[in-house]
Every structure is written in structure tokens, then in C-alpha cells.
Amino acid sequence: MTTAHVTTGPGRRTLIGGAAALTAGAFSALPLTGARAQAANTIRIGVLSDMSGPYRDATGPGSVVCTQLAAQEFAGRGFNVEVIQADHQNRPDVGSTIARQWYDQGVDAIVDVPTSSVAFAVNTIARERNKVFLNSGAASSDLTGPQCSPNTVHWTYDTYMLAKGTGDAIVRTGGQSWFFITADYAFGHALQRDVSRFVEAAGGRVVGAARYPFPQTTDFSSFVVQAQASRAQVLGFANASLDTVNSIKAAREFGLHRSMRFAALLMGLVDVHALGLAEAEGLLLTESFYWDLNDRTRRLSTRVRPLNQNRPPAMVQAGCYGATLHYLKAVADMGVAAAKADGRAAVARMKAMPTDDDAFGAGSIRADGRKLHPVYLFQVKGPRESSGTWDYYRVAATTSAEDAWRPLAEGGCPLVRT
């Protein structure tokens, strides 16, 4: 784990560094003079992400960059922001250990946390410690359902939104029977469950599923063979990132694309880039952010690319930017001391304030912690249509913020009074 310090205070003085090496889960004292006084006026944000595994390119270092950028852009508001980072290795035990140490040693908010099993652990610890959890990377809709917390905001996307945006539309255009290749952990289970519900509600049926060990699986051949034997019309990939890329490649190698339609239930820009337009052309996928969507997203990408190996922000990374920026607005509104003392109050202030940022535009946060913004069904361009690297999507459909997410009364969140 390393620290990256972003100091935003009077005079718009900004310092970014990353030289201080720490052991996993450790927390360092502020390296600046007057540390004790400054600590009381400093908001500490920990980016807990996948820095070395299958979600690294879609989250990881890019999530750190976008969190740092939000802190930089908040300069001059009268308090400092320190950003640190750690790799949870997609393991709940590692992630929970880091989260406990961070919160106990002065971190005010944790951001990102791809892998739903890790996010559930952090969600619980944030509530116990009365801190803030800004989830961007984990997808399970249970985080705003039975597992909802007054200390957590679920910002970017979830399994309900992905399921509704992809499963329902495919059934209505002829994809009646489905087979799933599913990552065997909380996220994969939730995604398969939510898509299955929309498939069946639209008149389709699920004929089977193959669950594979995560994150240990690299060879998807046996699972592809099971899908082929099912004779389903649609093959749904209930996984993410590198696993989606590798399982699609395996399915194409076995020729399944000749008889089945491929539904990438969580596929992002970096996954399309890894797969290549020749193999990804025509795929339909759902996201809430794309760098070339409008003038504001293009402006954000222009700021991110020089800091991110000339890559535009992916959806989850953009979510870290938006969530961090709105959290800091809430801190400024209520005061640093109050925000540090009471994570529930900070999240309540976030919910009370309208959201607006260059990644997602105007929006709001519901009582269950669900961040609301429009959602887009994208179709992947072919090689001839693309103007170059990262020009991969065209908008196929738009779902409004009001319609894209699970109705508040249906989630089972204990915070919601009906």
C-alpha cells in the first residue's frame, strides 16, 4: 500500500506524492509540519481497490487518479484532503483488515471497492465505526437493499440496472432461452439473479448456469462446453473485466457465436479495448458513463488522460471522481469537524444535496443510498466505424434516472419507510 497526499487548502496549494511505502493496512502520520493541527483540518480518503488483479484496468490506479483529481479540484475550500490507496486483492479478509485499520487510524471515507464480497465487509465496518463508504466498484444491488447502510452511498451502477438495461431488451428482440457463465461470488450471483428475473418477466427462460471459481479461473473451456450443450439462444456472461474478455474469447473459439447471442452483462470500455473491435463488434452493454458521451464527459476525460497513461476514465473510475467530489461538497457544507465526527451525518448531508459533476451531470441520492443518474445501452462499433483508440461506443438507448434503478419500495432497505 502507498500513500498519495493531495492537500487542498487556502491558497489552492496542491501537493501530490506517492513515495511513502507502508505495510498493508498501515496508516502514516501527515508528513507536513504542524501535523496535529493539520490533522483536525484534514479529510482522509482511502481508495481501496484491485491494484493487481482482474479489475485493475477498470478500477485500480485509475480510480486513485480520479479520486485525486476530485480532491485537487476542490482546492481553496478551507481544509486539506489526503488520499491514500491499498490493494484488497479481491479478498474480503484483506479488504476488511485494511478498512478497520484505516478507519481506526483516521481515514474518514473509503472509496471504490470493486468485488461485492469485499464491499459487503467494508459496508459493515463503516457502519460499526460510523465512517463513510463511497462505493463505486461493487455492483450488488443488495448494498441498497437488505444490506443498505446509513453510512454508504452506492454511486455508479448495480446489478439491477445492468439486468434491466440488457436482459429485458434482448428477450424482447428474440433471445428467449438463456444460459449463464457466472463468477462464483456475491456479485456474480446477484447479477445472474437480477437478469434472470427480467428475462422471465419478459417471457424468456433460464435453462442453466455454470459457476466458476473466482478469482482463480483462467481457462473457461469446460464452462463454455456446458453452455454449448444447453442449446440456449443467449449466453449471458455474469462476470466482469478480464474474466468477461477471456470467457467471450473462449466462447468464440468454440464457435458459440454462430448459434448463440452474447450478452455482456457487465462489460466496460477497458474490456472492449482488451477484446478488440473485431471480436467485440455489435455487442450490447450497459454503462452509466462514457468519456465521449457529451461535452462535460469529454472535458473530464481531457483532465484525466494526462494522469492516467493517456487513457480516458472508465465508468467505475468516473464514479470515484463523482462520489469524492460530492462528499467533499457535503464536508464543506457541514464543516470538517462535524463531518469527521459523524459519518452518518455526512452521508445524510450528501443525500440532502443535489449532485452535479462532469461525469454524470445532475442527479440525486435516495434514502437507501442509491445514486440516481441516466443509464445508457451502448453498442460496440466495428473497426471501420471507429475513428481510433477508445472511440468504441454508439448510444443505442437511454434510460432516465427515474426508470433505470430498482424502485425504492422494492429493495427491502431497512432505512426506507413505506
The other form holds:
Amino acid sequence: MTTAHVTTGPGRRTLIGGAAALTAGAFSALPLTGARAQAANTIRIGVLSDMSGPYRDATGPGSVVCTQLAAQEFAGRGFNVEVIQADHQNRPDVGSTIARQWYDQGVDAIVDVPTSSVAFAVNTIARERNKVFLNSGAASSDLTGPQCSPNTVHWTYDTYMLAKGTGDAIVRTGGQSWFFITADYAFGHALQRDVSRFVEAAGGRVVGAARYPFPQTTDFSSFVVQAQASRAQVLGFANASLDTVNSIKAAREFGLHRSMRFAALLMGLVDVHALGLAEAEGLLLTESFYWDLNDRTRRLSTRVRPLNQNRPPAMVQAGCYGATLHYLKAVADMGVAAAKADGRAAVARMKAMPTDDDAFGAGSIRADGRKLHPVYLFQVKGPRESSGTWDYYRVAATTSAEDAWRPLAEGGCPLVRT
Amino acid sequence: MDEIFGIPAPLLFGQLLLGLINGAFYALLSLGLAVIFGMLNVINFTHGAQFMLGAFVAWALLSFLGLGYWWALLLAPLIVGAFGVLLERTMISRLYKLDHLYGLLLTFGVGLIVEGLVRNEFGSSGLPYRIPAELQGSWDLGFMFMPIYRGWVVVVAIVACLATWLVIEKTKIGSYLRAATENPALVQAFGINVPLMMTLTYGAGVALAAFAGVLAAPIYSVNPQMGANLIIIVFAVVVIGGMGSILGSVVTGFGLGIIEGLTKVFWPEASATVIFVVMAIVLLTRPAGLFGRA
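Let's see the other form, the form predicted in complex with the partner chain, since the form predicted alone is already up.
Every component of the complex follows; first up is the chain already shown.
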């Protein structure tokens, strides 16, 4: 029988500082009573996500819902599944404290972990403890590059695929000179680097970049005016979430949409929702999942919405569903005891089995931990074209699983070389 | 083209102007804080949440009642100010006799609760709010395009700052207020209702925060974190200006906006830090702040 428990830790702001934050993490990570008796026959999954910060709507509680849904749908395979959750507050110190506690207290797999800097920390800990790390929320392609690990699967998306999807599409249709507004941390740097490569490979050039402090920046007008002064043809937003929304708003306010093309390099459904179709109309963006893509994604969305404040799953949340489902399939295949004893073996089994789920269809996981599935370039609909809330995208192009991701040999993953 | 420190002059002028615009927000927010601290001796850590509430009320007025920006500019400060009055009457007023720290912790806690409730109800990714049709578009200043709305923000902020200063420094009610700060018992003895005055002062400070929130709604995404991000900078502004000094908070608000704006050109990565560097230097050399009385 499959059970899905949820501990509800209230979201906390990061103002008080380290001590309070660590306490918060410790409380959210407390083990559940009653679960210990069946510990040997229970797979424990911890959803470690942003429950209170800017990435909450695209990950957070929706990721928990999707992970639970996968657990419920996999019921009756002779073992229990328990899902717990915690808020990492987008801070590597908080995230790694929780990850260590969880793994030491018998959590077998950590799911989601948006924010690349936190994901790197969890990646290292999962490897040390020989547990499983199913990343859906973080973007940096280094997770399957120099930092790749035999204990990690990077499921949903990465900076390379975003760069290729949106960056390459724009540079090939004439956007030759680029200026970036970049979030000054691991993710922003990786995204700018990956896009720059495509721009330069296609004969274009990067004329400048403004790196702003993350997450303390609220006003982007200064960077927008610098971008305007650069006279570049394309303005690349190498940031995410609220920052993307705020920087696009500022760019439009200063009239940049009349002289430059916008490349929102990581933008998702909830960001379009926050920006509003009137301002987002026509933007090109890359995602590997959209709820209204086909019958299977629509069916998944129908199952998720009642549990998710009537919101369809966002890409990262759908990734949590797919990754958890496939992990549980691998566990069932190799036996609970073996899966709990050796995280590396569980991930190896995941790589050996073909994947198939309602969110991403059929796919596979590569030796470096990269999950492969098709990637879509979407164009945002206008207010008149949209039939209502969440009807935001039309498909502009589809890239096959073979072409969308960074070739195995180019990532620099030590697992592949040896 | 003329260059200053390797930066084209027009770009530099543009950035100075943008710094001034951001400074307008800092000034408006720190003004409310300074009024509340100066008159009530309460360090109002709910200020960021009240700023955010102002923006959310503007959004709600539009979405649920169809009342646009101009109505919001009037109604949101009244509604959020009323919330402030309620908060002062039921909670803050009980702490006047205690150390500042208790008021700080109470208001900090209330701020977190308010933000949490809004986040639970509306999510974290924000809600759209558009610039009113009358203020859309931009002026060509030669060295940059200046959105009309940003110009409007600066003008309104300066007017609001001046008006507040005039009320407190030049009117009878202002003189009562200042007297009540010095010696509440004596002022009370003259037949003036000091507790009521305190309540209304807090309400007015909160209304200023909500007013700034409405001004911010069209240019920043309306989201639960919008106040938390700004409030730390605004506290630094108040500390640099001198706790409780109204003139100090206004001048420092605009000044630091400009310093931050310039940092965004020369060293963008440090733009979030520069204000705190200034704060540390000021505290070391003038512990009471630039305009504070030691």
C-alpha cells in the first residue's frame, strides 16, 4: 500500500538570519512518528524546494503535490512511499543542513531543489551518503557536466537546452548582437555562458552584460538603460521568476521593445501569468512541458489541478511527477532493500530502464544523469487569442530528444570519460 | 561623445536620473518610518508588508471592484492605514513603555504573518498591474527615454515628502506631536488626547507606506516579497539619515538612490552592498546619523 504523508512547515522569510533559518530547517525535517515501524519497507522521499520565496509558484507546494501524485499512482507494489517536504529558502547553507539530516534519518531520495547553488550542495551530499537526488528545479547544466554524479538525475530542463531553444532560435532569425541582464549567481552565469556559445557559434557577438545582485535587486531600470545604450539587437534575460518579470516590465516601460528583441531565457507559465498577456504577448520561451500540449499532459493536468489550487502543473512540478514515478519503477524493479541500501545502484537502474510518463512521454536517462525528452519553443499568445487563464502558449517549434540537449561528449562529465 | 570615467556622459546622466527615481521610493518609505520612529519610538518592521499591502489593495480594487489607479491612490492608503490604526490600538500601544526591541520584534512578526497570508492566498510569482493610460509613454530627454510614469513618481514623492515635513514642522498639530514626543504627560495635562494622536500618527505612517506601494504597483510585479526586498535598504536609509529625522530620511533617500544608481553602472555586482558600506562608514563616524541628534 502506498501512503503519502506531508509535514507542513510554514514558509519563513530569510530576514532573521542563519540561526533562525537553521532552526526552521530542523523543524521541517523532523522525522515522522509511526513511520519507523515500517521503515525497512518504506521509500522515503523528501521534496526540498522553495516554499516561501520567488520560485515558490513554479516549484514549491506544486512540486509536493506532483510528487505525492506519482506516489499515489504507484500504489500497491508491495512497499510504502512516504513524502515529506521542507523549505530551503534558496540558501545553500539551509538546503545542505536539511539534506544531511534527511539522508541521515532515512530519506532515500531528495526531489526538486530549485536554485542551482542549493542543488550543487545537495548533489555533493547525495553522493557522499550514497543516496538518490532527483533534480527537477535547478537549471545549471553543470549538474550533468563537471559536477555530474552517479547519484543524481537531472530531469526537467537545463541552461544548455534553454540556450539552444530560445537563444539559437533568435540568433538564427537575425538577432546577431546581444546584451545580457544576468542574475549574479551560479544559474545566471551558466545561462549567459551557454547562450553566448550559441550566439558566437552562429556568428553573432555579445556586446555586454550587466550582472545584478541576486536576490536583492528590485529595480532593473538602470540595467535596462545600459542595455539600450549598448545598441545591441537582442536583450537576453539570464534570470528567472520575479526578476524576469520585473526586468521585462522595466524594459517595456523604457521602450526597448521597439528597438530590441527580447530573449526571456528562462520563463515559465507562472511568469507569463504574473506579467500578464498584454505585456508578454509574442515572447518566445523554451520549456519541456506545457499542460495543454497533448492528451496525456491534459490528463495529468486534470489530476493535478484539484490538488494544486486549481492551477495546472508548471514544468518543474511536472518534472517532479515524472522523476518520482520513474524512480519508484526502478525501486519496484530492483527491490526496496537494494534500492534503499545503494542510491548509486538505484540511479543506475533508472538509467537502464526507458522512461514513460504522462508529462514527458517516452524518454531515457543518459550516463551523465541527463534525462532526455523533446523540448518545445513556445510563443506567448495575445490576450485576444487566449481562451482564458492558463491558455498562454502556442507551439512554435519542437526539438527532438536527440537534438535538444548538450551532446554527451561536450559536457565534461568525469563519469563519461572514465 | 564626452566620457566621464570611461562611461559616456549621456548614460551617466540617465543613471543619475534613475537613481533619483529609486531614491524617491526610498525617501517615501523612510519618511513613514522616520515619522513613526520619531513620534512613537517604534521601529516599524511591518513597513515593508504595509508597502506590499498597498500594492495588493490597488490590484484588488481593480480586479474585484473595477476601481483603477487613481482611486487606488486615494483608497489604498486609507484602507491600509486603517489596518495600521487597528494594529496600533490592539498591539503596538501596549509596548510603548518597554524597550524598542519589543516593538521591533512585534512588528517584525506581524510583517511575516501578513506576507505569509498574502503568499498563501495569491502565490509568490506576482500579479499584473498596468501603468494607467494617462501616464503611459515616454519623453525623449536627448540622453535617454524617460517613461512618463517614473517622472510622475518623482514629482508625487517630492510633494508627499514636502507636505509631511510641513505638517510636522509648521502646523499646530505638528507642534503638538513634537511636544508629545518630548513629554507626553505634560501635553496630556494640557488636555490633548495623546494616545489618539499616537494612533493617528502610526496610521499616517502606514498610509505613506501603502501610498508608496500603489506608486510601485505598475512598475514592479505586485508580489508578497516586494516589501521585504526594499525594507532592508530603507532601514539603512533611516539609520544613515538619523533615526527619526524627517529631513534626514528624505535627503538620504534621494542621495542613496543616486549612489546606488552610479554603482549599478560602474560595478553592478556591488549595487546591493554599497548602501550598507555607506551605513557602516556613517555609523563609525557619526553614530547618530547624518541628520540625527546625538
